[in-house]
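Given as structure tokens, the chain that follows is alone and in the form predicted in complex with the partner chain.
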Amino acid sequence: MISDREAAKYPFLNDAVTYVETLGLTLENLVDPSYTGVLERGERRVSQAILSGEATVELEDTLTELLSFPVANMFITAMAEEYLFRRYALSEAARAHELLKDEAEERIAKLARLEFGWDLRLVQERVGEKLYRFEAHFKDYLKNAASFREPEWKLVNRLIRNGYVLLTKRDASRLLQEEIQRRIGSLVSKRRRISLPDPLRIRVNNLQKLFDENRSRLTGQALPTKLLTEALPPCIRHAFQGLMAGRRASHMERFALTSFLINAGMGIDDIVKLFASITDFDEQFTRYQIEHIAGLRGSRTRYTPPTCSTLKTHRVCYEPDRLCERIKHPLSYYRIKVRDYQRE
């Protein structure tokens, strides 16, 4: 049996789920007024989301903390914009990592074990400045730090031995912060039709206006649909040129190049002309391989082009420069400049 307080720290474990639905509240006990705080909190933790990305803690009282959990999961389920998924999840992960990294070790390792099923040991061993206090096998640490792009999370700036990674407590609270990230968008992102009692209605309407008032400061604004050469990044300009000179391009940089510019907004066919001009490539199979990038054949999926962690690995990265410091993808670098050269 997990306690309230524990369950309101971590909602979203197996055994605070468990005990919420023991207790079997249903929408219309929800309505009744002795409900309000609840249903203000969870309205809150949706616009936290929103507004800074990260959900308080608010642990006075625990029973509407653990509450308003799925009250909030339940909103953001019925406002389905794709886009707040991530970013709820991401906010309520930020939240159990305040909670998380005061934790004892022994705790951190219970939750790693038992949630999430890391094969995971303490240990202490120091090295450096750094006190080490757990090792985690690889497949657990790369299932979470394989998206980060700071160097010291790479595998190979890391202590691994025999399988196992070595982690400071900072460390394994923030790869848990993954995991709780990634189950809670699951939880989130269903798509179901909720039809909901007006007093609920109405709290979600009220978000909805919320996020519809930040969506473009939060989402980014639309790419301009003509080219803007001057606003690519290193790695596709070098391919760019490359292609115009004629140079051997891997298939790895012809794809990130094609998926590039099909997301950049470049129209099918001014991309098809563009090959077709500077190589001896046939018009048909240039227009088959960009059809198909593009989603319009075969599996029907559009292709983003890959992150700059994946043309770092491929060689397609080229002299990156320090916008590339900040960004993970390709697209990302060109999204910032585009707004740097309509903003002059």
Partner chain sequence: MAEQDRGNEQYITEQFKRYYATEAQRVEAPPEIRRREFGFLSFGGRTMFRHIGFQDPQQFRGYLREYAPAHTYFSAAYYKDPRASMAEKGWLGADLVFDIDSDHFDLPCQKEHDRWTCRTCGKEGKGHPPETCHDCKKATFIEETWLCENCLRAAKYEAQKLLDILIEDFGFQASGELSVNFSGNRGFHVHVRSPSAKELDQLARREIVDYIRGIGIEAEYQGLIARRGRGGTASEQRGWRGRSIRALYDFIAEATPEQIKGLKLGRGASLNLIESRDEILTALMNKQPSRVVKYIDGKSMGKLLEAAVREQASAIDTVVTTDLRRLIRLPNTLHGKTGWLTQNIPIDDLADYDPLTQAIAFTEGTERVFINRAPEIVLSGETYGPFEEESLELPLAVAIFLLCKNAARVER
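Now show the form predicted alone, given that the preceding structure was the form predicted in complex with the partner chain.
A lone chain is what you will see next.
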């Protein structure tokens, strides 16, 4: 039987879900003043997903923390915002990832095997400066690392023996985050109507207002007017939309997006604001990197985006259209499109 603390830490676990079900809570129960703390924490989990993209860990009251998870799921489902389904799932998965960093290797292995069916074994092998503590079957590895763009996650760059990929504790925790994100996403994205009592509906309305106030910043429905968004090449549009949706972008993807926006005329402050919605945002570091690319720091070299062939090599090229077949650089695409729109 799972403990209250473990259930509160990882409320998406099968045993935690079963435990909550045994309590037999109803919507009418939640309206009772004794559950005000649960509702507030549930509302806070959703607001944290909207504003920062990562829910905090609050284990002072384990029962409140546990029960607030299905309440937050209910709020998200009631809002019926497709984009928010993904952002909330990422927010909760990022919360779990922070907790996994401090878990013993045995606990991580047990969770991976029992909850997600991984073929995973504990090892202890040092190669250079890296200490590998796990080996996972390549199928489980590929299932969760396929969307990662960094070269270090490519299978050809991993140590493999007899079909098993060696993993550090950091690696295993990051791959588990992907599993957790998918599971939570499936919990909230089921299409069903929820009829909520007025006190709960008021909280949903508050969250909807908060989301609407941040919708443009989060979903990329609006860009600064100095940039003609209709003229963006497919690769840059995809990179931008992925950034706003919380998708983990590779170094090349971020560099291509940033250098493109700089050369397309967007101001430094506006670019910094774009990156403010991602989970690992550090304003001082981000501003320094952007200013470096803009030629305001370091070598004072103003960088242009990589060529189309370089973007293809790094798998940043995305759904090229007919114009892409005729150009060799994303800025060339943009200039042609801008000229066409100006003529129209």
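None of the values given here were measured: they were computed from a predicted structure. Each form is matched to the other, and the largest set of C-alpha atoms that superpose within 1.5 Å is called the rigid core. Residue numbers count along the first chain shown, from 1.
S.K.: Please check if C308 moves between these two forms, taking a CA shift of 2 Å or more relative to the superposed core as movement.
M.R.: Moves: yes, 2 Å or greater.
S.K.: On a core-based superposition, does D198 travel 2 Å or more at its Cα between these two forms?
M.R.: Result for D198: no, shift under 2 Å.
S.K.: Rigid core superposed, CA of Y35 - does it shift 2 Å or more between these two forms?
M.R.: Shift of 2 Å or more: no.
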